[in-house]
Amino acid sequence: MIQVKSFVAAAETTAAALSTLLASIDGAVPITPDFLWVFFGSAHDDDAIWTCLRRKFPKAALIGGTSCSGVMSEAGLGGVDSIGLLLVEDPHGAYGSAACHLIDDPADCAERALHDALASADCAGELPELIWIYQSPGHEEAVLEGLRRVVGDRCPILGGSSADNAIAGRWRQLGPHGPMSDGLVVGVLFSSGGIGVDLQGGYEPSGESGIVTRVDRHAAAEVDATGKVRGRHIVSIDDQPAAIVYDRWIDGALADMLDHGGSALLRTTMCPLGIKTGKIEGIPHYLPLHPDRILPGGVLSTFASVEEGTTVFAMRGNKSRLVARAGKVVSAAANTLPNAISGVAGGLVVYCAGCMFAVGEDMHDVSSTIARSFDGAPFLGCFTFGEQGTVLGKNVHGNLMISAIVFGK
């Protein structure tokens, strides 16, 4: 029998929030977690959080880090100064975590961290039911490449890119050996009650599309053996400056920025780019890419990589879709549980921070919608600057997405 519990506390000081958390835990039904997620607003002292949790739960596999503007749970939004825990007790399962700094070769670092996490779970050489990751933004595709060297796409890899409150680079990751600012934390989960997962975006194509004809080779993340470039700085679409083409697609929303450039993040949340990933029952599915800046020369910067020759589509969304989508993702994840009839013990939700900013005051409806989909079971939600998950059987990195994992009892 799996037991899942969430605890959230908010206070201006980390000591006060931790004191409230510990009091809540001590006053609840006892739980000895085998796996522990922790997320917190970026103003908190992560050394103090790690020390407290290690003392309280010395044997739990630990994973987490900063989350934009705090966390959410079945109790609602925790607020910018919140700290949230999700505890999973599963004496018949196996869990492990490991961490590394993403230096030199992020793919190699990720590969080694996965092996270390499997060893910590005493499951070296085995295929996990789920790999869960939390990382510093910027190397997500390389991290997935490294993890695929070990497991391919034979098991889902879900997670997020750690975030701060103002896109100021104050994101951190928390792993079994303490906090990092440039790292990756990998968790491996072998659950005795089964795990259901899902990842979705809340956008649809608006009609325009074009081919990425050039990516900046100096800023490229990857150049393959055929010379194809993959990166996050799109120089041209249909042989025209990418920012000018994109601005035309979104009816001039960035026209005042085309000459001098700058941050386009908040203006583009409801109109990202998309890459077609395949079809389900004849319906195309798209991976959203969030344009974040206009650079000199009309270069368009995005939060995920794209390969030269790829067709990109103009996408559109709205608040109501982003509110409703969160509950649908949880329900879809629950429907994939191998033992769904046994019921849901609880789960975790990753919600894009860009979507959170766009939804604004309606985020209370998002947390309520998710709570209803969990049907009273506890959950914890974090807000990220990138989302990783499985789309049509392939583990990918995208933007402006929502994912959920659901534990069966």
The other form holds:
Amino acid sequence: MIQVKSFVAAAETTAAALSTLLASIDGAVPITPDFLWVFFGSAHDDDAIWTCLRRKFPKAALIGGTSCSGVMSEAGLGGVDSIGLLLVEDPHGAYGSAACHLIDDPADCAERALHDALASADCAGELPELIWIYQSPGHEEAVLEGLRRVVGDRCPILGGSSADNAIAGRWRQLGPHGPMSDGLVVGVLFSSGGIGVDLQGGYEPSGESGIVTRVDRHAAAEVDATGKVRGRHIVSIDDQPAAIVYDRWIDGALADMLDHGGSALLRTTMCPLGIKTGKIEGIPHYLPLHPDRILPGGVLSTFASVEEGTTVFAMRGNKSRLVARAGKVVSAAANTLPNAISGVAGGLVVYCAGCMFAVGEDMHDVSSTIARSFDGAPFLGCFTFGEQGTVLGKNVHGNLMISAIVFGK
Amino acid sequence: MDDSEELRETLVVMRQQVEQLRTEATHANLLLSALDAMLETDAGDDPFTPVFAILTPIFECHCILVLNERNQTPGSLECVATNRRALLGTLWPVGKLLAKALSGHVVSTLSGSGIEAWPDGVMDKLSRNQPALYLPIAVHGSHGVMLLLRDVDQPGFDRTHAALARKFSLLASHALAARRANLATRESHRLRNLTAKLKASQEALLYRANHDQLTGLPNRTHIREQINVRLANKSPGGVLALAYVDIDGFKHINDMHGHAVGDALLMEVARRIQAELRSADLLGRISGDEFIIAFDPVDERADLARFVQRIQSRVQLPMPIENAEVHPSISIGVAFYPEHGLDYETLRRHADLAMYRVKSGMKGGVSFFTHDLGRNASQKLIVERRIKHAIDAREFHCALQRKVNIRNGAIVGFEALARWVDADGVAHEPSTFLSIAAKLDLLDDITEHVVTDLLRHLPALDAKFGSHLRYSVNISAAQAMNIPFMLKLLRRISHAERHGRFTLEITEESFASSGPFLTHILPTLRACDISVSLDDFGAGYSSLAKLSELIVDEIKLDRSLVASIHQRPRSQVILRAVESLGATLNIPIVAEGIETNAENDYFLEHTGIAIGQGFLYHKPQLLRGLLQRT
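Previous: the form predicted alone; requested now: the form predicted together with the partner chain:
Next comes the full complex, and the chain you just saw is listed first.
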């Protein structure tokens, strides 16, 4: 029998928040977690959080990090100073986590971290039921490549890219050996009650599209064996400056930035780019791609890589769909549970921080919609700058998406 | 926008539900088949043997072992059942993964992990790097593990396999426990009556050992013994004729109408043959649809020809079976003692060769062995050896023949065909090797070579002919029903990432309701966006009524229907019916084998058919030649 519980506390100082958090844990029905997620607003002292949790739950595999503007749970939004925990007790399952700094070759780092996580779960060489990752933004595709070298698409890989409150690069990751700012934490889960997962975006093509004709080869781009280049700085679309083309597609919403550049993140959450990921019954499906900055020379920076030659589509979303979709993702994840009849023990939701900005004051509706889908079971939600999950059977990285994992009892 | 998103969302949900239902239905069917097989095995038989046959294709694994706890060897498990005989009885130390499985966990390993210590005695037969699936199972009241192993170069088992293994593990353990309990009850009851029934049992066992249970005829072993006794007692000058009888199209009847009809047909054919035999003649069933007759004595060959003729006439009478009317037909080959052999084996082999000649020509006939036939058979053996060598030497290549729009001449696609180019550069026509390769089960290798050749040249073909053309690959009925072969083929084609551009040409036999093509392969084809073309339509067994039930994307008229169509009113009537049905069902029709302008003109002027193929337009070309000049 799996037991899942969430705890959230908020205070201006980390010490005060942790004190409240521990008090609520001690006051609840005892739980000895085998796995725990922790997320917190980026103003908190991560060393203090890590030390406190290691002392309180020394045997639990730990994974987490900063979340943009705090967390949410079945009790609602925790606020920018909140710290949230999701504890999973599963004596018949196996859980592990490991961490690494993403230096030199991120794919190799990820591969090693996965093997370390499996070893920490005493499951070396075994295919896990789920891999859950939390990382510093920037190398998501390479990290997925490293993990897929080991497991391919034979098990789902979900997770998020850590985010800070002010989009100022102050994101951190928390793993079994402490906090990092340039790291990756990998969790492996072998539950005894089954885990359901889902990942969805909420955007539709608005009509415009063009081919990425050049990607900046110097800005962390990757060149594969066939000479194709993929990267996050799109230089041109249809042989014209990418930012100018994109600005035209979104009716000049970025016109004031075209000459000198600037942060486009908040203005593009309802009108991102998208790339085709495949078709279902002949209907194409798209992976959103979030433009975050305009760079000098009309270069468009995005939160996910795109390959030269790829067709990018202008996409549109709206607030009500971003609210409703959060609940649908949870329900869809619950439907994939291998033994749905036994019920849901609880779960975790990753909600794109960009979507959170777009939804704004209606975010309370998002947390209550999710709570309704969990039907009283506890959950924890974090807000990220990139989301990873399974789309049409493939493990991918995207932006402006919502993912959920649901534990069966 | 909302409508579009709603549609996308609905599709995703529907697809998930359909996938889930399909998976669950497949799992349920598989589990029931495996459990049935396990429970229905006789008391003394290994209950796992039939289960292995069911699990192997579904899990795409090649080796299965059942490891069981033994009191006398604590800390290790003994292999008590396996589909690899050499591994039976091996002792396996309980390492970490086996311990996990013994405690009730299903474990799937990563490819090439090699983390578990395996016994030294198996290392020359297995590799620890083989992807493995460990599932707990309770056998004979003690704990055990079923270990499924894939080849080293195969991907590991995924979550779906683990989920299926979990269900199977639980149910199989219960089934084994139930079987054991039932056996115990039956055992005590049997013991009480054993003495009284011993004699009857022995007779029954003897009969069962010597006779085919379905027809009651002597089986392979018994008929050989009976005939050898007759031969040993033959007086000088005495003649015996041994006839080898094979039911024509039996597999097709079995597939189309089901095993119950197939069984009924076998019994009726046996009864009809028996009815025409003399009291001293012998009849036995030696395998599925093959019988042996010993005509003894034979005074005149002419008399024997009349006997055989009578048997054929009787067998060919219409046979009403379960609301269907079957028209059976048999091919017969005959060899004579002492002229063609002095012992049963030689006579049987020579009669088989004579029968094979009938099958190669006009089925439903009779052929008598001659020594020339024996020499030709030796020639056939040489060809067989050369084909095997050609496969090893990768001498089979892909040739492409255009499919064209006969209304405007545009190329719409290519059909991939096998060509054998030997070391001397001589190209052999398919008629010289395909039937022998099929008989030797070598078609899969040849198809693999053809597809490999085609996939390797696809970028060049796209560059030369455009990336809109479709490519079709021929699949035999036996291949279409071979799940591991088909899944491997579909994976390879899918990896080429030419979605919507591949078609498999499959004959009607593959769609038999009882076969696995409809249940396992067709859904995968749909998922991979690979089309299905009904090949050779109009040849042999084609049924217009059946056509309306089949889910195909294209119909290819057989060349026998196309040949001289302008001069054959009967073929024209059939063609009109097929075309009409195709139009109603919205299935395009391809005319294959157009060789003359007269045939082409007929299609242009009297039909609406747009796609054609044949020597008139293009003779098949090897890829190298096709890419060099067009």
